[in-house]
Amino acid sequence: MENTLDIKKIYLSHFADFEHSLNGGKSHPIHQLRKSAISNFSELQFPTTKEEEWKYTNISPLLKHSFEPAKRIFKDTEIKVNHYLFDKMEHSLIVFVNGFYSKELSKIKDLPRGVIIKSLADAIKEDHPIVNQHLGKYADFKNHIFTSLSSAFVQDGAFIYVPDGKVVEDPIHILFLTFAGKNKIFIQPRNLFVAGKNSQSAIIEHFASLAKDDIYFSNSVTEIVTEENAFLDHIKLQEESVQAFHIGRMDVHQERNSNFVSHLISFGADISRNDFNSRFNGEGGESMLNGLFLVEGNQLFDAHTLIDHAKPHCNSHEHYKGILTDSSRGVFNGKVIVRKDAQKTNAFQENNNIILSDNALVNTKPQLEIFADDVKCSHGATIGQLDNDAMFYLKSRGIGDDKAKAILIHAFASDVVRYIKVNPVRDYIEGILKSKFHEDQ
């Protein structure tokens, strides 16, 4: 308790600091969400695995660390971001580095009219209407203290603006790139997504580092609104240092008729807790998650959803799928809701893994709440190794023993990556498949 206590008043003056050097931007209306959130953050208490949305997660390694607010430090145009990219992808790219829009590094493509994208912080000082309206009303930062915090140091990350009835062909790819160093950093990268009625959009969320063993703290926060009859197809790819920590909230706001793709693709960080709320407020939306997670070493991934179906007529369909080898950990906590009023809900959540080690480890409990009568609803979860019959089938075709692990895990994986319709991003995450198990050899 006394170690909690000292790192949020670590906290507390790094937004003191951080509030001395607005100046001018202290009189914006967006302060006023980061006064309250500051406060609430000041009432909130870390939590601990005696909470129950926080049993198997322990973030004590997280809160050892003293982390400082990340700072330009070097010339963005030293970095090399192809490493980054997806083989033969047109596409808009917006980079941010430590958490600070890299113009250098962006490039964005010749748009259709009125489309917008662009830093949150230039957003901001414009007075941007649409940021005024949606910044902060959807991620809920008075019960969620990491949210707070998000909320209190509210700067920079992408904003993108889709008007009504406008297409975008090609997806948006955002990357977030984090160079820690010597130095223990802590980043909090804030999105704001509004796609207009009748629109299409695809985006890309990317989080990497630029070495492999930094230790610092990223905490996201995205929120997203999809308008009457618009479709928004979005990639989560989190491939963090091994000794990062990520936590990740995303809140999407459904109107009617509304098309909400989510695919969550996670194999960095040290401890990667990922929050996802969606609600429907209109009749006829539909919403598709899907999750890979594959761990390694001490490695802890956990994902805790909620999908709200607050209106009748809406189809939502969830499938969470974990690889998990060594002494590696997961937790899938997938809650759906049907309100009273919401007839005719077609509801699906499943959440299968694959162990490979007799340490690893995988707590699932994915949770049905129904108030309505005329529904379809079902949810499941398996947790086993590779099954027996198919390795043996592959080995008696002369097929080696890791050869035949490969093919079977890729088999499994795909379930979730086939779904991913931008090509070269789902080349790009099957070729770290192949790496990892060894599946060209």
Given for the second form:
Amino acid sequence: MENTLDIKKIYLSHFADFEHSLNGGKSHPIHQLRKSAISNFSELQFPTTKEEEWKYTNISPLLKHSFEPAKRIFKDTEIKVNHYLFDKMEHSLIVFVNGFYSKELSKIKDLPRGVIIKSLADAIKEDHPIVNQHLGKYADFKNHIFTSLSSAFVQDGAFIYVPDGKVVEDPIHILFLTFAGKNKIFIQPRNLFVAGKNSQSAIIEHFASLAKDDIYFSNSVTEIVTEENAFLDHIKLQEESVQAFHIGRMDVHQERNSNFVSHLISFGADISRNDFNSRFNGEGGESMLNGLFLVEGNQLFDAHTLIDHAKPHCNSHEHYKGILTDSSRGVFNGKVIVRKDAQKTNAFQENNNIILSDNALVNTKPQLEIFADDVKCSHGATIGQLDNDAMFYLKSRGIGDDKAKAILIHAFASDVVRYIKVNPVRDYIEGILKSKFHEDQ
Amino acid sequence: MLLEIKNLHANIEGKEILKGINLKVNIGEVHAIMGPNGSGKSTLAQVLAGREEYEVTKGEIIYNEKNLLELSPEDRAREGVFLAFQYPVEIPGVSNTNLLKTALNEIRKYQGQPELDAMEFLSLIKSKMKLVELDQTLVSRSVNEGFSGGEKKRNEIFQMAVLEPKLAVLDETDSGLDIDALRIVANGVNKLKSEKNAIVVVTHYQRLLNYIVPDFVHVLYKGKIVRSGDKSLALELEEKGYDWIKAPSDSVEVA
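Switch from the form predicted on its own to the form predicted together with the partner chain and print that structure.
And the full complex, kicking off with our chain again.
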């Protein structure tokens, strides 16, 4: 624990430097959030595997590094982003390099009147009322040391606001590029998306590393509000370095009749932990959570989801799938709470995993807590190998062992990917899957 | 000789199912293998296709002058062996066309032929679809997923039509089909029958043989072929039932 304390001290001293650098920014109301978050941070301890929520995810490797806060790279125009863009997609692109907004690399299209896509830092500077109203209201940091850290260092990230009744036809692509090089850096993107009444939009949060094996720590928090009857399609795509640490959290606050679709497609990091919390705050809400992770080597992927059916007549549909090889680890912990008043709730939850080696391991824990009596809920989890009958069938048609495996793994993954409605993103992900399984050869 | 099975014994989970099968199939011939439930018909079909769960304990299978038992299932297929499954497997997420294109090109690669491009492949499957009256939507759907029993069986024959095997083993392709579906399947098979291939039809019922006329009929019982003859044997079986076969061979075993 000595070590952990030291690491905490290091973060605290980084905060002191950060606060110092804020200069006049300290008088901004957001700074109150930072201050209470850092004092909360100093009270908390980094979790160990003794805690139920972290039982299978040992973060001690993360605590061995002393990460430095990332600095803005001024020559970011030299960075080639083309590789990370989706083919044939008309969209707004907002790029962050090491957590900082890059005006040069971003390309915001003409947007419907009132729609805002911009850097959170700029929005804070402008004292934007929507930011002041919502930022920090949903991602509760009280018992969460990483959210405390994020809230203490709130600085930049994406701020998207779609006013009432507006439809943003083209998807919004947020690209978080990390370029750590030899420096061990931490980046803390902080995002806020507010979808107004009857609005519609699609947002892609895309995390990528310029180098495959850079060591960095990305601690991201995204808060999402869907107002009445809003429709929001969200995709989180993780292509991190295999030596990176990613702690991600998303909190969704759904008002009456709103519809939220989430896709999490992850190719992992060294350790990646994704917390997803959503709350139905009005009747008639609908949410779909689709997840797919593929890990190999010694990667660990952990998804913790919590869907809170606080109001009646809401539907949630959750399906997470994992594909694991080598000595990789997977954790799925999905909790659905149906509150006493939440009658006529429909909640479906399923987690399926395929393990392709003897040393890979998945811990899955679907949980239902139901306090209402007129509900339809189901959950289930499977962990298995590839289906023998299907393998034999393919082989009996002349398809070799490796190719048959690749076809079946890809089919298993496609079952999640095919629900992604933004076609260019789906094609991009299909492309990654194809090259991963060498199906083209 | 295309196929010669000599004294074949096979087990599953330690239980002996095949107890000395002998069978010779020449190119251009149609053979029917009949027998009551549990006689080992499907086991024979699965062993020919190379299913690992079945352990061959004795005997040999010579196919096209090669030791078939030494070939992997995929190499058997590449050498021209095709099994139409009794219970075709559903594979969600893999389209029929993707399966067939991959399979056909793997087979062609093995045989030293150039792979077909997308256009060539499409025109090939279009012509073959007509054979079994399969429509486009079914062909582009996931393999057998949500297909009716008849559609699954037609899909097997469709695959056979595309892959053009030398030896096709049809495992109870007729069971569960209504008479219309049976006609479609049998018509398809008859059109595929040629002087360059051989077909082994495994069936429980004589009915199919009204449509696919065999040159030879063999009756399998308790893991052995207990009687062989021409198509009239099938008619005799239909008339007298399997008890006619069971009685004498049971008594032989007792003695």
